[in-house]
Amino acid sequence: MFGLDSKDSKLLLIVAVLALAAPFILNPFPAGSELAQFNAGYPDLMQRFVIFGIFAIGFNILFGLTGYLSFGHAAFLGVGSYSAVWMFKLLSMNVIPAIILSVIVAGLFSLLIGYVSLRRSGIYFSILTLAFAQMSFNLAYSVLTPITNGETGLQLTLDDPRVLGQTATADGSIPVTNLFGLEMRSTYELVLGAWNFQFNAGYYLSAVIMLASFYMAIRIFRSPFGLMLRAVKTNQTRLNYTGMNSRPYTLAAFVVSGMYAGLAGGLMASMDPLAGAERMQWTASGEVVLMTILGGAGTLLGPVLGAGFIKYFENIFSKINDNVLHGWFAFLPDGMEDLLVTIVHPFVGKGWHLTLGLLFMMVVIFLPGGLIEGGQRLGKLLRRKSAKQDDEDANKSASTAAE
């Protein structure tokens, strides 16, 4: 299927019925039941999943083919933003020439910086990454003001200069981001009978270009180029004295890795038309860090389940606080009730870092490869229970005949 060997091809098809179908599997509670709380299937939420998933695929071309870890990929995010809300302002509400617009222009900016980076490698490169991203983030804070609005943020009025496209729609408000006249506002909800299903036109689009992301990510693994990558990652002085130039191949990686920053970067822009200096910082950069890493660098599937992870813990564990906590331990006497939710208010609410961070320091030391060999150390343990119970049935067959 496309091109693919029916390993990927499966790979593919999972991850396109669990992108098209989650707002029904993220939402397995009914509404008003105190496990609702932990239901993920509204929009916005949805929409992060998709577009931090473009974000670590994106990275884990560069740090897990080819080993080479940037903590300055949140500049070709910001830088994506913001060119995509400029699309906004001077051309056209429609979101396609602004994401467009927005892979092009962080493609270009990725290029000179990955041209000056890779000069140098291992911790040398990694800091002059981290540099160029707090320069950038200096830059769009306070020198570059005119352009990107300083620490206000970039973000669309009624006097932008539009040349497609109204400036203002009838009731005098702001015009809303679309795809050829479909809002990306829209939502469609479904309700059958305790459970609310929402099916927003922005999540869609989002995941639609996830999976061709996707795609494109296998294709690059599966590629020469994907193997050179990967030779370059083991060995590259090795690689270099067979008289291969490895940084032509390094710099393509980057740039690639730099356009699917954007691309995220872009869609963000698309379903909230507003562009800050703080999706630039350095705290973004190492977040997509933890997402491959936590997801398992260098795998196809590994970022995407890292990205909806971290994003799912940042979403719904910060917002238990004290009230919901004396909810869930009512049942219990109210010392016994005071005593649970002073142990697990350190852990929740704003103290969600500390639970993520002790989650993924069992993740580095029990599963260094991340989720997804948590997964297949799951999938071999159940094969092998499988297969010892077939084991034992041809036995008893093989007894009972013998009798």
Partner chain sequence: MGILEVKGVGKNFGGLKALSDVNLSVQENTVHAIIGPNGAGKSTLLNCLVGKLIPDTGSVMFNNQSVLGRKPHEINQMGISRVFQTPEIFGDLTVLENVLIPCFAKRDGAFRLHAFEGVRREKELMDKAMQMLEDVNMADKRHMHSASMSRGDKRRLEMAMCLVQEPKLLLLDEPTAGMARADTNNTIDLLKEIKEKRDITMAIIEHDMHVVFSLAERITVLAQGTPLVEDTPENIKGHPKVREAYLGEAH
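Structure of the form predicted in complex with the partner chain, please, following the form predicted on its own?
No partner chains or extra molecules come along with it, only the chain itself.
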């Protein structure tokens, strides 16, 4: 399918089905029930899943393949967001030109940063990218206020020109982002009994773009270019003495992953047309590193999985407060209830970082290949068990036959 072998086609198909059916899959609990707060099938969060998925897929092309750990990728995401918002301010509210511009600008920006940073490797490369990103963040916060609107963040206003669109709608409000008229915020709700499924235009646009990004990533992984990037990771000396110049390969990987980050930033702004400097901060860069490692660096599916995991934790675990906990443990005697709530309290609500941190540590220590490795080990274990079962069954039937 599309020039992929059967295994990769299957993978792409699985991701496609999961992405397109996400409003169902992420909403397993009926609305109004105790467990409804674990539902993640609302547009805002689903958009974040796929957008950060794109970000992590791109980051993985650099980090997973070449092993160059960039700590500044949020800068490209931020640049993408700013470009998109400027497009909404100046041109029109259509998301296509905004996304295209954000990819181009992020690409140019990463070309510049990559060109300088890739003169060093290892920890020095990481520090250089971190320095550049923090520099961009601080510039966006202060000196570049005319472009970035500083602390307030870049927003749409009623007197933006929007030369191809309209400055304001007929009722005098700011127009909304759209894809040739289809509003990004428009949501179709399907009520099935107690369930309430939401199909959001913005989510589906993001999901389709995520699928295209995922497909491109598969092609890159399987291409000679991808092979050279993996060669850079395992032995750069040998690669150079084999007649390959590793610098342009790493730079190309850096720019491609920067463009993925710009795409994610542009999409973010398309869903919600504002951009702030905090998107470029180092914590945001660190987050995509966590996503990639948690899911499994160097694997195709890992980064998407990691992005989903972290965003789910951030949005769902953080909402569990003491009231909810008391509700859960209400069936216990009072003393026990309070005790359990006290024990669980640091791990949920505002303490969700603790749970995530522990999970991350466990993954790094026990599953260096990330969640994907966990899945693979589980699969192997099950297969071995079922093979054993088959053997035993065969023996049993043989012995019964002998009797």
